[in-house]
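Presented as structure tokens, the chain that follows is alone, the form predicted on its own.
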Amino acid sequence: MKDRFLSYAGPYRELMAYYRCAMMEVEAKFKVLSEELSLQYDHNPIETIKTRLKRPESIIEKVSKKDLPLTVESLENGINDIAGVRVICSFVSDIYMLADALLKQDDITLIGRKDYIKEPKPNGYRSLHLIVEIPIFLHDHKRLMKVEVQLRTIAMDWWASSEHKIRYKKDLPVKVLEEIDKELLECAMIGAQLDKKMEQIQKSVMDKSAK
């Protein structure tokens, strides 16, 4: 499989250059709207905003799981999430103000949202995704590529990337990996508390200082 992958490394190196066009565009739409908003309200609403373009090894296994033919063909219009941009945020409703002035913009079209802070993953995984699908302008084209985009509070990333951390490649006992997983979702739970207590306090300050 690795072989065909590779037959295909100049149109391949090509549509990931698309994806990192596409990642710079968002990440510059984020960006502006964190320079608006701060002058708008008493806090930057973003803290932190990364990019990511998966691994080739990761678009094979994606592949293979769907069992798609492994072509760029396939690759661009099988796969919504080889480019992506994780905007972290101070509180949960910084999450939704900012999703909603990004969906507000006439150059993005919304392919897919799925709201695991609404609703959380049985393991305790919560964020905000959005499949998005914005223009990049060629010299001589413009093309549609689609990203990801994941808003999270400091301490939903924080819970992210400590449990993958902590589960990845781990080669456990059924038993032990499932009290892991129960402690694992406790902090979660820890989490979401933390992330409504903040909310409450940052509300009472504002309103309080309203007056």
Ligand code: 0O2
The other form holds:
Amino acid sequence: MKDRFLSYAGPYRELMAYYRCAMMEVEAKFKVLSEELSLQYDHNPIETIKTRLKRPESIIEKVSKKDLPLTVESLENGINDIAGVRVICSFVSDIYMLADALLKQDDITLIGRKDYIKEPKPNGYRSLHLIVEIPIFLHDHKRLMKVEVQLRTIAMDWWASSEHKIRYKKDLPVKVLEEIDKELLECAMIGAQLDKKMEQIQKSVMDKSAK
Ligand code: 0O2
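Condition change, the form predicted on its own to the form predicted together with this ligand:
And the full complex, kicking off with our chain again.
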């Protein structure tokens, strides 16, 4: 399977270059919003912007999970998160404000939305996921590319990256895993409470300073 995949190396590399361009476009949009909003607001709603291209191993894993043919076309049509942009925000309300600001732009098309903040995953995972389509302008043509945008707070990001590291070791007895999952869910709930509390403090400071 891997050898066949490698025979597509040229078109695959080309496709990955297009995804990198699409990530740059989305990242630039958030950088512009960050610049503008930090003048308008008393705080910058964006803490960090990270970009990542899905690793080939991870792409192969997803292709076989989704039972897709291993072709460049099927990667592009069947996998939505090859290009990923993660935006870490200060407050939950910033997440929705930034998502709206991005989706209002006339060269952005929303393909899919998963709100794991309103409806967290059973393990406690929270983030807002948007699949967007964005044009990239090449020397002789325009191409539409899909990018997954994940928006989350610092607490959500801390939980997700810790959970990823902790849960990576899957060869533990079921009982131990169940206990770990229970504790991780508790941590996710504490994170959600912290986000809520921070938002309340921020709102009360804003209200008081407006008077
Ligand atoms: P990586 O390393 O980011 O590539 P779909 O894309 O709709 O077919 P999928 O892939 O289940 O289905 O999409 P979903 O649920 O929206 O989640 C995709 C990504 O969200 C994951 O990418 C993670 O980055 C993140 N994510 C989702 N659930 C969890 C979770 O429980 N824990 C953590 N830490 N992250 C999560 P990948 O492909 O798994 O990994």
